[in-house]
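Below you'll find only one chain, the form predicted alone, shown as structure tokens.
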Amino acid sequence: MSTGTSELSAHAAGVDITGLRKSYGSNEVLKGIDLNVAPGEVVCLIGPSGSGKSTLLRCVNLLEQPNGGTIMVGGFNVTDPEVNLDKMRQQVGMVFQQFNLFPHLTVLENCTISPIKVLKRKKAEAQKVALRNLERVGLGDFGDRYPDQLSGGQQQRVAIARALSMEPTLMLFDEPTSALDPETVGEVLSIMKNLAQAGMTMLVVTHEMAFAKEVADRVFFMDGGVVVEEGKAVDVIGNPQQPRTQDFLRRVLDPTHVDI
């Protein structure tokens, strides 16, 4: 579990979560969700497919527009009409199931696009800060490349790279190793453990079990838009309390498990 008590804590933006609500039409996504991550915390949101988590997530920097409740992100209420977004997601960094690289820039460049379009950075002080990221997921050498040059996992840790080059305090991840081949997965969920270690704030989508037991601090199971159970990572996944959890933990955890 995150125990990093580095300088990102000190500047760690929390999550506040109350009654958030999300429809499409008549279909309610989210049903009145509470939730918090402290400063420094990795919360994971586990459960089925439909249930809600990824559009919580795209609800925290405003991808998705919430039709009701309230988002604090650090000191910006998201759900303020008047909150000014741009500095808000300036806080807050993404990473998606598709890594959503250009793939007519390279590596260096692709991490460096935003900093010096959004955050006004000279070239040279990004490059600094974009390699330096490069290094931390185990790319430092791999600036020159193209993204088709690349594995999945390698240009999903590209990805993390980039969204940790605009210096989040927050970082936000939608199921990251989905889209991977299974050798591929570990190198990603690796660099993830890593920025936990290392205090940043996580808000995490993931089917990884094995991952979310070990790292998070709090996981949240999420089924038909609400929270059914949510608690000590140790205890959810390892003695969940509640019927629907049990289910859906013996179904992911033993797959080949079929009731006669």
Ligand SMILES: Nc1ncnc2c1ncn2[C@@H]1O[C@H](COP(=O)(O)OP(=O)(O)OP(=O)(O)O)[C@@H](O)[C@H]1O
The other form holds:
Amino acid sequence: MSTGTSELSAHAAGVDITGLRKSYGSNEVLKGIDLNVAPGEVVCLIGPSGSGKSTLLRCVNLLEQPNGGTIMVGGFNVTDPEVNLDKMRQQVGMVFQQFNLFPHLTVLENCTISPIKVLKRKKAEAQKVALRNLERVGLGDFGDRYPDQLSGGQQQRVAIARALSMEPTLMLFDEPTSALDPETVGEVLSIMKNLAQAGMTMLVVTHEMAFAKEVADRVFFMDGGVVVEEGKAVDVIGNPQQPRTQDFLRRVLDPTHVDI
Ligand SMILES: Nc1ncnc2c1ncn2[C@@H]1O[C@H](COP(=O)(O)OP(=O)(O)OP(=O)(O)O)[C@@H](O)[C@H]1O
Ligand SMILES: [Mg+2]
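Any chance you could show the form predicted in complex with this ligand after that form predicted alone?
Complete assembly follows, chain above in first position.
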């Protein structure tokens, strides 16, 4: 089987979110979000802390239960109360800021445990797929190591390989480089860029504006639980129209700036 473009894009699913609402008690965190990602498209989600970006991602794979609206993944209604949670989660890979690798398992075991337990793959088959994905992230020789023997960037690359080993149709990334040393940020972004070029559908929360501008097809700017501005990455980041977007980007792109 090839590890190239067709393998990923053949399985890519789109996401269609309409009127998504989520509250914690009286705090309405998502106030009717409309957002779509076409199959094979890369959408970056940007916005200030507390604007609801993680909550939105967590609703897409039902780590959080929405209070209203619908979420379709590949034509599959995630918000249907009858949804098969396990089946749905298999479709959606998620990469977190803090890697979340199993510390007591080797790199290879981290990548094979779910395919064996959840997808009921035979061990040899799961190892073959895992190795292919470890090679894809440049860690083909690291299968026997434990997570604490790797740098942060390498651990995050393993987390990506682990997610890919479930053969998802969609990948969610929640600030995947925010916990990394600056010198390892690039290696993770470059893997993500390769994935995007291979046709994976990706919804990425990030503060890496250069990455968003270069790799994303479209960018959504969220503030206070609503989408304030959306459009082509070059437009939203290069020439934002809304004052709130302009203000946010000014602060992110020039963090040492102080208004006097
Ligand atoms: N489990 C929870 N219980 C109660 N409130 C929550 C919970 N998770 C998030 N919130 C609140 O929801 C709001 C949005 O949080 P969220 O984590 O989605 O923001 P974010 O945009 O991802 O921010 P950041 O950039 O800091 O990661 C915040 O006010 C937060 O305190
Ligand atoms: Mg967050």
